[in-house]
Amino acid sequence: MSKERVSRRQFLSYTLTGVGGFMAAGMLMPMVRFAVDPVLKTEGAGNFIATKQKVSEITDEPVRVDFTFKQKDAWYESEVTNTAWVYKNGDKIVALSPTCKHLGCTVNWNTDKEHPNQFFCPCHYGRYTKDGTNIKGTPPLHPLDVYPYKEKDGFLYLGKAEPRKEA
């Protein structure tokens, strides 16, 4: 044991430094956790969501397919319904996002009488061909996003929509 005594000034200095450090750690820990938590959290990417669409019933005419999934937003969990336009191109299934790449409006199949057999966006008269390619000279600058898909037990499963590479 040391023979030197601790003065009052040293004692108060050590005590206040310890209490201040404890309080600073208490304030910084939530901030550090907020920054680090998303990195450590496992992502549910790659999950496929079941639709009620049977693969055997898909034809070469695009049909609207709705699918529902649970979405967690912080502490709030809700059911979200999304839509895809699905059709067969030979043996391959094509699933397109209905969200226009211009301003995010919803496109519909074959609703413009002047331009039949195209996807049409009523917001600014944007048009897409059947494969989702944007028609030059109309507002959308990019093609429609595509959903990755897989077949399981005869039903169509869709993944998260991905941007398509332009040709």
Given for the second form:
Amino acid sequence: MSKERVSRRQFLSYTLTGVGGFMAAGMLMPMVRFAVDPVLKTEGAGNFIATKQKVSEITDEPVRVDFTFKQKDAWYESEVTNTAWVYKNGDKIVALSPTCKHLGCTVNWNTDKEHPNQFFCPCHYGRYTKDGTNIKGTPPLHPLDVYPYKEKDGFLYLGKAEPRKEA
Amino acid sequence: MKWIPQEVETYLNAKEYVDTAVVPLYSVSVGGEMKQSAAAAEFITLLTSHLERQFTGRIVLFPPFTYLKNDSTEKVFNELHNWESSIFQSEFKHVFYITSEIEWRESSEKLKGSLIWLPAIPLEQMSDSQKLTIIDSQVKQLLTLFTQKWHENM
Ligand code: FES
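What's the form predicted together with the partner chain like, now that we've got the form predicted on its own?
After this comes the whole thing, all chains and molecules, with the earlier chain placed first.
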């Protein structure tokens, strides 16, 4: 008989287990996040994505290059299109991220008539020189991020944009 | 900035720079017009999210204002008017409504914010890169409208 009935004490211990389990789960969550994060990061790095840009056609005038890839987060896979400003500096290729280092608007090349040949951010009039250096006195405090690149079969491949190492 | 906690937090810390609210408007209909309704919603959604990418640092993209197509114009208008008052009461200086519903054109003068109307382009049959080209060219036109408005009030 006593095996089947839940006694007061048992009941109490069940509820406590319940609460304990709940708390443990709460503690586990942040740990899982820490454990998962670095994995996610390494997956993204080192992947070069093909663009439609022929390397031989890159000149010293920055052009916009869009490239699309699939990105997977916890919920769904989506197509993401990123943009780079690409030009040649001597025989080196420069690929800059268009994301303004102030608050993240998209910067454009040579659209501000008063300051030609600069990258211009329409949001708060941030400006950068051609090599991506932020111009003092405008809101951005850091240079534009730089994409690592590779050439494969004549086409430009871009990696993940990284902050420029301050000289 | 998008309507997600991380970006809203950035907004709260940089309010003095982010002075513009963007509210997509679209209606929902069921029955025979359901598909059309979904297509228009897709267009507005893609358009506004692309716009948000260009202007991340200066705008907050609000969740869409949706209403039933069959609802009375007056009711819908009053509702939006409530949104508008609340948004202006916080620290936003500019509000843009983006819609493909022609009905709004009549109410545009009664709104303090700017209403931008664009005919919905059916994107259903297009490849992703075609979609992007179309949306991009539409957004370019919006960009000038936005920058003009910002200039006026400098
Ligand atoms: S986001 Fe570019 S200047 Fe503010």
